[in-house]
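So this first bit is one chain, no partners, the form predicted alone, shown in structure tokens.
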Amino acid sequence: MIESFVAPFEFGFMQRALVGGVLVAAICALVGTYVVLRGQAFVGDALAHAAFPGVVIAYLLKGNIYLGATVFAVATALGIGLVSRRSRVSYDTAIGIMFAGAFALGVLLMSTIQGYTVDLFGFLFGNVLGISRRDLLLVGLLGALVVLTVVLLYKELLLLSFDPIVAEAMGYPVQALNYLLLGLMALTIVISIQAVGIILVVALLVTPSATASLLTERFFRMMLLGILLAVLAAVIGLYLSYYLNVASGAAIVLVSTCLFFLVLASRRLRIAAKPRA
């Protein structure tokens, strides 16, 4: 029994996958708490897809994939804010425009590449088992930047998420904080694309925090529970991918989804079991 738990991590690639998966899961849940609280899951999805042309351009230029993804994700985050503020279109419409345009650019650029672009498909669907030591270093550095920002601006971001009108009345730079939060979401997505891929990253950003919100109404406790649930999903997902020989990113996301429905069902049963007055 013990050998079954230890065996996968006798390999270097599984050790790196475990470290990378846990880091990515924790950072996604940290930022995802704000995403869920503000109801911005669609924004996360848009930024994830917007990172794709950056990945393709970096691939074509033989540059750094993470840098390319960061540039496009952050640019799209800023673009969403500018378009919604300086035009008559709604915030959701601005997201749809930027998301569709950026992803279409990525698909168009990928279509110019001759042959089967297996590396680019890896970024679409994720491959945490392919994380290298260099990837881990970049994930660690970018993750540390995200965590440090959240720690330093915890109260400001919390007030912004709960009541932006009160935050503005108290003199906080609400617009700048909004852009900062979009930037943090973009960085988190860039950190995660190697592990779960562009298509699935929004699930890891939203699902653990959404599950935690069913268990508690306190923000800090929700953040901690979200991180624990995300890490649990990453570990279980890695075991499933190893023993069942299935896609690692998809396994992690499906475990997280199953945890959500288990908690939801448990909550419904508790509510149904309560005696009515």
Contents of the next structure:
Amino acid sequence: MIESFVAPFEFGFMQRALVGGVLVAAICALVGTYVVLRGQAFVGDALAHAAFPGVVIAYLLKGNIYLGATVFAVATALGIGLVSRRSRVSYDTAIGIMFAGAFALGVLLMSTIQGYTVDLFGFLFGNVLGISRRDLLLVGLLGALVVLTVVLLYKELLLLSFDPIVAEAMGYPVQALNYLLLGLMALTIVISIQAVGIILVVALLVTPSATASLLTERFFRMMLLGILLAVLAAVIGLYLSYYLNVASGAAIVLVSTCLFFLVLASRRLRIAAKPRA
Amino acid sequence: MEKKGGQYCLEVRELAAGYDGTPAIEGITFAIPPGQMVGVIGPNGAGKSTLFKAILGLIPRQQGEILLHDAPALDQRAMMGYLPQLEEINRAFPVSVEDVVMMGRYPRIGWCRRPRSHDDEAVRQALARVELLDHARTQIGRLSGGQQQRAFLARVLAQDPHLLLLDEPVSGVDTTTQHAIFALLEELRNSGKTVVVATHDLNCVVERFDQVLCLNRRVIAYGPPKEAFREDTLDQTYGHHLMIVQVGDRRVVVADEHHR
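Please supply the corresponding structure for the form predicted together with its partner chain (the preceding block corresponds to the form predicted alone).
What follows is the whole complex; the chain from before opens it.
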């Protein structure tokens, strides 16, 4: 029994996958707390898709894929803000325009490469089992940057998320803080691409935090619970991926989805079972 | 020109503000000495909220000057406490009442720092003043409308500002709470705070406020209620919908129902 828990991690690639998966899941859930409470799931999905042309261009130029993804995700984050502020187009329409356009550019560029599309598909759907030492180092460094920012600006980001109008009235640079949060989202997405892929990253960003929001009414606890649930999903997902030989990113996401519905159902049951006072 | 240093808490000069070029309010000039309670009255759309937001820098100022203790107000926004007319919050947001009130302390605590014990104490005192101590750990969305309004007022109290800008703090609140809130505002005024309140309750303004600002896109009248409330100023502010009735030594403003 214990054997089957330990066995997978005798392989170096599985150890790296475990460390990488857990790190990525935890950071996604940390930032995801803000994404969920600010209702920005669509923004997260958009930033992820917008990173794709950056990946393809970096691949074409044999450059650093993470750098390419970062440039495009951050540029899109700024672009969404600009388009919606400078024109009559609404925020979510601006997102739709920007992210579909950017993603199409990525697909277009990808179609010019012959024979190498398999690697690029890896970035769309992720493969945490293929995570390298260098990848891990980068995930660790950028992840630490995200965590440090959240720790230092905990109060300010909480106020911004809860009541941006009063935050501005108190003199906080609300616009800059909004862009900072978008930047954190972009960074988080970039470091998640290898593990879960562009298409699925929004699930890691949103699902564990949403599950946590069903379990507590306190912000800090929601953050911790979200991280815990995300780590749990990453670990279970990895085992499933190993023993059932299925795609790792999809397995992690699906475990996370199952946890959400389990919590939702148990809450419903508890409410139904509670005698009415 | 003679320098009147420190004479006024808030001074607004020739203010015009609004979105998209057309000012919603213009030519606004008035000055409030410290320790006064000022009512801002006017019909819906007169620009009461716009005036508050312009003072706080929430909407673009097109013209004029706003000074807080003789210095630009926008440089010292933490000294102004604001209660919006409608708090557009996500009611499911996972914060307790005391968390919300603590947010009022944030500017004083400063960037990157944690609340300390005297901040906790300030929060407790603010909660006690609005009688919400029993609900300190309740999630904010579980409060009734009136309790929520008091919680947000407590946040302003915890901020300990020089100037309080309260946009219709008693709308949608039961009469008992209304009186409690006005009594609290009087206490604040007596302790030296400057309190500016947008309200529809003209009789309350007559009885409790030091000054009244009659607003309808511009300042129609500004002064002590007994002087500022005249048939002609009320006519200009509201159109012909209000009457002043003298009842004994009380002067009462009533809506002229035939015009509704």
